[in-house]
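Only one chain comes next, encoded as structure tokens, the form predicted on its own.
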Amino acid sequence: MIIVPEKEIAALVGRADSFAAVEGVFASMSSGSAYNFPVIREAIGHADALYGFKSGFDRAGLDLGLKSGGYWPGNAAKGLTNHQSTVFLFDADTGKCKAVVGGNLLTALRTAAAAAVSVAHLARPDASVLGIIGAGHQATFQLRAVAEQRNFTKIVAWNRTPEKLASLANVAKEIGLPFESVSLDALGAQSDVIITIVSSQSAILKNADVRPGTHIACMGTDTKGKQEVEAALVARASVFTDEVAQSISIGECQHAINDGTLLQSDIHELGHVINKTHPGRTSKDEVTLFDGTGVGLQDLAVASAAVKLAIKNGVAQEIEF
């Protein structure tokens, strides 16, 4: 068995890595190649923590496995990061645990890419202002991760303690973008793609502060009432996710679809667009908005490319299990 320790991690999987192993999972999800089992989230009774699992298959690239871990949010005092998850991996012909990888970065990089790969497939190709909703310990990956996918000229940021969006403009000043720091409306006149990444049970961006064209993408924190934008946002734009059946129980879908001004057959898989089944935006003044839940099949396939890049530089470690 190969572990592959969390402090590996950041000198193995870069951001195109991520790109391509999350671009291939929603690809291989819509083809019916690959697939989610149940998710598992519970509140333990014990520090405030929530536990759980997310696990799937794909046949195509014969990733199995799980990622077990959540949310403490009593961690920061402690010096440690309160999302902590480890990625387990089996040999899909026996069963046998292949390997054990340190998943907390993981995450951060898949979360990004999965936005990153919304932006590639369905942003405007004339694109040309970033917007992000949120400061969190995300946001710079969502900025670093999503800058590299069309010629921004320029970052705006909204965040409910203005400064913590210090840690946004230090990435854009490395990046070579100038960065602002604006109200919700002017984010909404001036952004052509928009990531809200906030943990929220109310609305924070509404649809009269989106202008035509834009592209947007939810990637806070899903569960059941979570709410980023307004469900008439929703209701009036095209809409896509990784799974429909988590955008409609826990994302950002789940408001739209209960007051009736959304179907769910209105909500199509990203995977759709990469498999040129769905073409995606079809015109310059559609709003397209891309619903991300997360799903373990990311998990799987970042851990399994960490697994890969762990071997080939010779820093996996292989035990007796």
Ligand code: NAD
Second form
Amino acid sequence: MIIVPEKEIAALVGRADSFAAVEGVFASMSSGSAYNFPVIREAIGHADALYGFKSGFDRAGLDLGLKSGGYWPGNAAKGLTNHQSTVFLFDADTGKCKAVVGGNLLTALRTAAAAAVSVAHLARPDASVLGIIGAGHQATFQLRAVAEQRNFTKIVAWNRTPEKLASLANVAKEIGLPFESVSLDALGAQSDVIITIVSSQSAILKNADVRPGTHIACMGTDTKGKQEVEAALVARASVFTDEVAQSISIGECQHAINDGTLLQSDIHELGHVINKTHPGRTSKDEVTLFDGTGVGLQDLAVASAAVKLAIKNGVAQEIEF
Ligand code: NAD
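Please supply the coordinates for the form predicted together with the named molecule, as a counterpart to the form predicted on its own shown previously.
Full complex below, order starting with the chain above.
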């Protein structure tokens, strides 16, 4: 069995590896060769922790396994990350455990890669201003990954606590793009691509603030009750997602589905656009929206890439198991 410790991931798995893994597995899901198993999520009644599993099987890449993990709110005080995750991969022919891979950084990389894949396939080719809503742990990963997808000339951003935007401003400086902290309506008025990556229970971005032709990737809503944008914006947009079942139950689409302004049949898998079985954006004025709910297969895909890279670079730890 191979072990790839968390501390090795940063040097092994880059944004391009993550993009390729996530794009590939979205394509496999839509061609019917990969599927996610039902998600388990439990409040365990200890340490205020939420714990669960996301799992699945990709017959094309023979990736079988699960991501185990969750949220321990007291961890920061212990010098640890509140979100903790580990990926387990199994041999699809024998069921033997094949690898254990640190999943914390991989989660941020695969989430940012999903937004980046949506921008690559759905944003207008001439998109030039990138708007980011949110400045938490995931936000800088989102900025780095999405900024590579178009010739952006400016980054604008909003966060509930604007002083936290310093982390995004630093990344913008590093990648050589001007950065501005703006109001939400100013963000909507300028942006060609908008990433929302907040943990909110009510809509932050208003339909009226978004101009025609914008691509929006809603990446923060991954639980029943969370919401980042007005349901009317979802109803107005051409909607794409990683997995329809998650989109309507725990994703951004749950609200427009619940109020009857969006039908399940209006939501398309991004994988179909990748596979060219759906045309994706068909006009420059169309608003496109990607509901990135986060699926287990994304975790397996990036973990599998990490194992291959660890073996290639001689840092995989092998043990008899
Ligand atoms: P974080 O705790 O580090 O940051 C939270 C962010 O949300 C901050 O920008 C904060 O200002 C903002 N926020 C919180 N409450 C808000 C409110 N009521 N109104 C406006 N803004 C508010 O979290 P993170 O790790 O950056 O994750 C952000 C979100 O992304 C979370 O909801 C998380 O569950 C989700 N997430 C989704 C995926 C996926 O695959 N889709 C993967 C990882 C994380």
